[in-house]
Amino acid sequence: MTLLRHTHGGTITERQALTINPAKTCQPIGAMYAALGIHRCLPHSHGSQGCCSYHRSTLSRHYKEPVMAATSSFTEGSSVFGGQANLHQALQTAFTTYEPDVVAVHTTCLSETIGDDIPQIVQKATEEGLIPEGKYVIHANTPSYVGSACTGFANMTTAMVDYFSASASPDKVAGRINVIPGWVEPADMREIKRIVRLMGLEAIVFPDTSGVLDCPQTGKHELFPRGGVTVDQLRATGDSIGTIALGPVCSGPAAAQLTTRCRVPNTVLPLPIGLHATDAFIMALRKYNGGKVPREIADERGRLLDLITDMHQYFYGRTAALWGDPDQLASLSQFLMTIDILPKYVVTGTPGTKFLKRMGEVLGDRKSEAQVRQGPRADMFLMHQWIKNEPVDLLIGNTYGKYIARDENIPFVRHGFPLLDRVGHQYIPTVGYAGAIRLLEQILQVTLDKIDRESPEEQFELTL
């Protein structure tokens, strides 16, 4: 807090080689989260024990569930001579002790820097009989010094296609689609499956952390919960009639690879957060179900529109600052524009070239009124400097924004990853029309709470 109060406004100096409080997390966390979306999968961190501990603890603190993962536990010797022996021992221990169906290996900075060849190591482990019959080892390259958790998620999801997807027949299965949900909460994946089911379609959702990181309390710990996409389902993705990828950064690469590998046509859409992005998702589903939209979904959309209409007076003309993952930021910003809140400041530490163009399309003729930044120096320090110069009415982002919210007395809606100081986000969706209603309720709560808190006695009203 003391450090934040020393953040200065005024002229902002462009930094060339310094990031302060980055607006991203590292690749292996995304890869580990994606791997947990496979049924009976044990994520494996090929690197030091400290890396794995950090990734596990961050995921556990966000989802409030024990996250199981293995590690190659590099020592000084492994760092010099390579980690093959460590990974072989780890695979043998994992399959004999924990009996997973899949071990999903992701690399770290250390193993990438020394140049470990994971496919070669796994091939040798197979030859030596360390991988039992009917068990699988997949891998993704995820050094922390490039990309972010989003690209780590994308790389591991693409690995699922590379290792499992196959086409058993030249004829595709009518009425069955693949949905790649992107990095969203388990509740969001559950909601996506509900929407597809209501539209009369069968969906293979991968990865799928619903039923894995939002498990009911039964009094008994299960190392491998009931949820997750199965290996058989992953194999069947090659025979689906189409793929819908939700989020170009997290889901687009796997969808493109599935098209290349199995000739399954794909459609890449924004994450279905808010009115228009959910409309696009529903319209894409209509192409596969004969054009029908069930009454239940139409009613949910109508309730969302009713809430927007009733509460528009509290949204109109306000400004917001957002940070986090590019797929989420683009859809959240579009939703804010729908309700006449301007996303005035938007930052993401995830590198790339297309996010700025996407945000330009979202902002339209108001893009000159907003500041959008992407890359290493797009960090929370820059965000705070902008806010010091010209405050906003609302903050939306992960837990790391709470210091700015307190320092500047700005209403704060927690969204994204990680959320370390609240509970319930893994159970309540923010995708779809119902999820948009939830988001609006959160925005209204924090906005009206501030009005109540700061209004003078003569203006303190029972009904707003």
Given for the second form:
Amino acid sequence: MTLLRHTHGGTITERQALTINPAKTCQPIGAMYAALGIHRCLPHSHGSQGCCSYHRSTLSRHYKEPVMAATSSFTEGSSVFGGQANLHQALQTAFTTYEPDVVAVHTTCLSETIGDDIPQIVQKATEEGLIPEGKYVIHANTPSYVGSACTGFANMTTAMVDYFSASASPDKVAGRINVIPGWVEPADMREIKRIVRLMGLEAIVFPDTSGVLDCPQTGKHELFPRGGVTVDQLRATGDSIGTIALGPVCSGPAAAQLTTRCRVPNTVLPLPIGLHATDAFIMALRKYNGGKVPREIADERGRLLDLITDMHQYFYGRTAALWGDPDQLASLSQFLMTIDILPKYVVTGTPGTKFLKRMGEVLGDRKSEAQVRQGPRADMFLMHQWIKNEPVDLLIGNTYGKYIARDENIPFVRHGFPLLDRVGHQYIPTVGYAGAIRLLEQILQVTLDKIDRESPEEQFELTL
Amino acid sequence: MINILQERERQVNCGTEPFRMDCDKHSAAGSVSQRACVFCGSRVVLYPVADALHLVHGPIGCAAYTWDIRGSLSSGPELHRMSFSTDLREMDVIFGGEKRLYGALTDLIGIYRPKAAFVYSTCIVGVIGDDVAAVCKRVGAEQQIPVLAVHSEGFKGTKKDGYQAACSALGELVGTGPTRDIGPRSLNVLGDFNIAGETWAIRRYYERMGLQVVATVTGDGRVDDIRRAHGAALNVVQCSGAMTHLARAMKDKYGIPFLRVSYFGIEDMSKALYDVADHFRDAAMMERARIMVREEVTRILPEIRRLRSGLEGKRAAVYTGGAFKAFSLVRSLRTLGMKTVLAGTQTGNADDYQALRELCDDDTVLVDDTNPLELAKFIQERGVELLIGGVKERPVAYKLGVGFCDHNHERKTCLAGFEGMLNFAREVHATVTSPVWKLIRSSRRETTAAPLDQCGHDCGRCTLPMCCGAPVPPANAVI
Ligand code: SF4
Ligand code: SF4
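Instead of the form predicted on its own shown above, give the structure for the form predicted in complex with the partner chain, please.
Up next: the whole complex, starting with the chain shown before.
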């Protein structure tokens, strides 16, 4: 029996009040992930135990790393009287037991619904001396019945600006910029830092999970690994000459906030996935480094182009289905269009206003050949129905695509969050020119494997 | 250097002094607990009912994280592996989600025609006050199938309360099906979830003994079987927590006796089969059980002996959900020549810990609802070479350079029964004897576990300031 035979093709009935096999998840996990990108930060889930446990498990499964986060452990009492007592006890426990520099509180559906006022609770905690000298508590509101995990990531990143960014002097520091990398993997954040360095610039990257969720094996369990942006760095973001925000949904709000607070001008770009989006990132960096592009980067671009041209026949006329987060999807789709693969079906559960417009630009005159759906009921079930009615040649998305891949025998490249059943994403970036090479390699790998597996013996070929 | 969690002092024990484990409570606020919520408990218990519809009433997260997370296999329908959510939005939170729930249920039942539907309440539903039971009743009447409300609001207790809520929902199904063709030598298998096909193994054993298995609850479960489960002569319940509640309810209502068993390890597995045969007072059945056990054990023993030679004297830590599994694991590890130096559970009760105390060695540390820091600390102090636990424990073990065996939702091989014991031995052997640990030059490797008497701690038994053996150590002592 094939799995997911519960999905039928045929006419697609509009569902009113129902999500089947979601293409999104809830806000707090995004906030938790972002908070882990602060050095010595303990994320804290203000709600009951379950949410925190699920978020940690999911992050742990994705990164194969221990993920630390604490919870307010709500009970029936707290759901009636509010969670102040819980949060106070929790802060005390956190600072005496785990000694973080920062506790980053995010709310859950429960604490949002009962209406806990976190700043006020934290204010009280400060007055009562529960927060030691030189330690910080920051917070973000993350009700999951609004937005999605991306919203949570954006909110926590904005909280970093709200709580820390400061402008020490009217003069900005020449040659130093801020980069908000968006919801990408630790390896991607590392790669972004490398690119900025090669461009001769100094950057404060926040949040930065490299060195936190891709830790080297040392035989020790570090509660707070070496990586992450420090509080001092976060403060200094107010004095950088500019901010580059990668991904409008995940990074845009924090960049705008930094402009408002500290007059740091910002540029919001697509995530640098693929040729053109990386070009845009490099161009933005050139504005700050006097316009030069080092040989090393030019060569990386050249190698990517070389691979694209070498293999172009394998892309021609193909179609793909993609699902995940809007920032990722927009850049991935653009890259696919660049190499002549049509992103025929694109689905994100994350609601919003600009994504469909952006996808329209990306698809250009092929808009009518594609289906893009966003928000409620934009889920994996719908995508599967579309595919059943008219298949595609390639799937790109998180682990949950494996049912469709198996059921419909479609080559599948894992990308996004969560990836529960493969490794690689922690270590190998997909941003930048080098990252695009990696993506192409993955696409070709699954496509050619299928051809080899299925070609009749007389057509089974040794060489390309 | 870490300070201890003062609130947790009575949830750790490392001596033989009389004690009462202060378990069964919410995790201390602010601790990095490994525990989950009521909803989680209900969801894992009911999830394997493969021909039922499982609708999570709440915001998307609760459903997204429980989408096909447990490898509970089905021999037929696989409706349980889909993820259905009412995906509550802000407006629903303000105006209530009943309408949405009604719509979702009606849509889903229309599409899939399931045998029954379970509707899980999540935290937020408890707060906005939707009358889930009423909606279920209405839809049930309209659609002519059982639609059961599972009262699993996350904050209303611990995971164990979730088991209870699940059992209550199952209890509503039991007693509604025909029992005509059920004989006197019959039983229900309760509390096995068919992870990696374990229920199938168990069922085969019972059938070989000449028993009729009426319902497996819930591993490879079917609504119709559960509906007629009250026709069975006996309930055999695995694991202390999850299904005892249902067994009790069935005893009260239908007078069906129940036995508590465990299917892990040679000793416990054999005992389960003998206990059942004993219950039926049937000499022929007992004989069949004996022959089967002999056959099975003879088949696996040579290989187990071979594996044991590589494991003799190694130290293990066991951290499980329920307590019965912890008992079995301690015994199984003994079968493999290994020592359990740390044992803990998420949901054990005070009696369970008493029993665990008796079963374990004198110096075995017992912990209730532990956290990664504590675990890491004990693992290093006690020179642990194998950790048995679940998804959140695995990376901790690996970071410390310690072998790991998943005995939780994510196990991939059948670990129950005789064959399961062999698989378990193989898994343990594979991880403990792997050469990769040699690559990690951990300082821990040079200094083996500190002898007990070097602790400087005045309870006189162990090194641990968290030890709750009398006298109670100073609060917030620095380890
Ligand atoms: S919201 Fe409540 S029910 Fe849902 S995962 Fe969180 S604690 Fe559990
Ligand atoms: S959706 Fe809300 S309640 Fe459910 S897991 Fe996420 S935060 Fe918790």
